[in-house]
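The chain below stands alone and is given in structure tokens; this is the form predicted on its own.
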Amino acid sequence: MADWILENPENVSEADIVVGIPSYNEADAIAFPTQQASLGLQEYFKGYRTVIVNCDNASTDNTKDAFFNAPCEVPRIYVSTPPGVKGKGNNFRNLFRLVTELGAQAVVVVDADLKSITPRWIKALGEPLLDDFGFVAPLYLRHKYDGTITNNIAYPLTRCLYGRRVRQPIGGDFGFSGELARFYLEHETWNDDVAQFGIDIWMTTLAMYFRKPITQAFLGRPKIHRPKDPAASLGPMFRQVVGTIFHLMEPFAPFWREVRRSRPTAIFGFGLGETEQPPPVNVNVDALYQKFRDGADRYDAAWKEALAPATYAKLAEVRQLEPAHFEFPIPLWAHVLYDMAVAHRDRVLPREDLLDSLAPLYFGRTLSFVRSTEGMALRQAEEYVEDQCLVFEDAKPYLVERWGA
């Protein structure tokens, strides 16, 4: 493992309870989560040994140093990855790493650019790890365009193969205990998509896989940080999530092959009576129309090698559609998926390149569900959302089937 760089200006040596603040460059905005976090543990955890920690990408923002002047009553570490090595996964495995020396017995991580976060936050993502729960997902108001790789890829994917409905598998604020933490750290399934943004749907699916016991905390308010329009450049982060989910399959697959059906998760919180709305998330329709229409151009090649015969050809014929009367239907977008985790696995294609040529499909599944759930409040399309999970769950014989042969 890389060395690390610690700051440990009160030499904390051990902690019951630890606050995670994952970062790259956040000086602007780290030291409203810091200063949250420490009320949340002063408030709610009194009687516990705790510390805030910083894990940081050597920020060359001052990103350190916002940390440390940060209104906090609570011991706070700074632990950085060398300079040059970058990516969440990273500092999420020095985090892991520090928890296990500090013998923690509770991690809670919170996104360094948050602006909605309050105390209870803590609360609600910690309390459950002291009462034997291994691991806290979060659950929050969302617009129903923030999260739009979440609706249509990662919950449905995750749900209907493991059998366990987590509303936010990538959510990026989480609690887990430290027995977890010191497993994660010693994972044989850790690689380089990991180490970046497949962080989280990676300890995600660890959990369910692992059979831990997993509750999802109800946040009470939106989550507030920096909104990115489904639209706009997906960059790398597109292909290490998705790529992490493809990853674990393999590994997975006698486990996943037999689960039937998912349940529920239990919520843990303060109540589902929020009436606060989420802000606002643009979507650049002709934008997304464009990216799908570029990219059957320049991909079919690719897709016709990646996907079965049948799939190729319903999707032939979404692509005769105008813009006005554009869908991508959810069973053909299920069995499109299904087909790239088969390739993937297979090698049909070098890994990054069938990844890049699934964007544009997500660009177009993206559109789909924006024009189909354009109408609805945010309850509506929730409902969508669950009505499409079961359309992946009622398609899974498919994927087994494909997988086997």
Given for the second form:
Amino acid sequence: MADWILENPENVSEADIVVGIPSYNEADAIAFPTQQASLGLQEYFKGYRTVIVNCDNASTDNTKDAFFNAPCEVPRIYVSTPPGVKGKGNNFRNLFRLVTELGAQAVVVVDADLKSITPRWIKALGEPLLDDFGFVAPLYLRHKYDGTITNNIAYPLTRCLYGRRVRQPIGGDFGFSGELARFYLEHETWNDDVAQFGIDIWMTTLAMYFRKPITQAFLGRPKIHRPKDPAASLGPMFRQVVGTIFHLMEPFAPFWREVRRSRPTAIFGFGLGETEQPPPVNVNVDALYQKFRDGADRYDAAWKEALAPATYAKLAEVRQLEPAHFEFPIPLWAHVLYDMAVAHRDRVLPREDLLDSLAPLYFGRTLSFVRSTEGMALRQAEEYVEDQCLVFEDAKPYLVERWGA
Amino acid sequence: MARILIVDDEEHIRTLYTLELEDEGHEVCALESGRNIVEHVESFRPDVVILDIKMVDVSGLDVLQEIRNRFYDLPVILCSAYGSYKGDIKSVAADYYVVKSSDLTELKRKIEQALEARIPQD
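How about the form predicted together with the partner chain, since we already have the form predicted on its own?
Let us now look at the entire complex, which starts with that chain.
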């Protein structure tokens, strides 16, 4: 296990409830979630031994000082990977280890760049863990164009594979039991992608696969953080998230092959008052189209190698559509992802090349999603996402057949 | 074939659903109210529940919560004349949401899908 840098000024050696805040260069943002976590722990978890942990990647912008200087009445611990070791997953791994050492019963994790967190989020994410739940996923309103990897890949795939509807499987804000933290710490499916941005989907998938009692915490307020234009930012996160989903499909195939339809997941935290609408997210549709076109030129050979002939032929039709009529149908998208999962298992291309070749197809599908939902209110867009999931479920026999015994 | 519990305060809906679903070979129990739902589920032991939302004496969404609190794995299909409740966060706890129609094709499809949704055990 990698070394860590630990600063525990109050010599905390035991805790019942831990709030973890993973970070890398979040000096300008981390004070707010730290303060809100402190208020939440004080208000809703009186009588428990609590601590707030900043799990950092040796930030160079004084994140640590910002964390320790935040208004906070709860003991704090700073733990960091050694300088040069990056990755959100590595931060979580340190958290799992620390939580295990502290003997904590419940762990709540919130993003360091959150601007909309309230003390009630800590209650909603933590309280179910004091009952019988082992894993708590967030449920909040997001703008229809915020979370396009979630809407178009992570949610439909995990739902149809593992049969549980967890709407925000990579939401970033979670709760999990101390027992599950110890389980995560020792699980053999850990890899380099999980050590980075694959961590969220890895935790959610393992909780689903091992039938840990899962609930979704309705947080009332939208998730407001640094929004990203899906055309502008993708980077390694895409590879790590999708790569982790594909990676876990291999050992877990005997389970997901038997799952035919999905079931809803319990929701905790109704009655938080009026829900707020999320802020707008602007999307550059021209850039999405251009990235799809550029990818089609660059990755044609990879697509031909990775996709089934019928999928490749259908994709050829889509490539010929004029920009004004561009559409990437949902059934085709489901088949593309299923084919890519099989190609990933069979190593028909180097992993990174395969996942890089999927990115322009994702841009194409995102463009189609944006076009299809542009006139829709948030609720209608949600229904569209749900309908998309049903298409994935309907198409699942194709995946099962292609995957083989 | 399945045991189906219908909860709807409109008599003609209960009659229509009962006749059509019994024709398909299902065993049906129809209630006009969602009150005491826990007792009815315990006694009839349905495989799936078809639940109206806007009822005179009780909200179907509250009944859904009662069912979820007690029978977590029991499939529930919300069936309403109004599509607008689909936007209520509480409706997420249902397996499916169907807008009422005299054509039961969609409802029957959802019943089939709900019955298929078995999470494999070890």
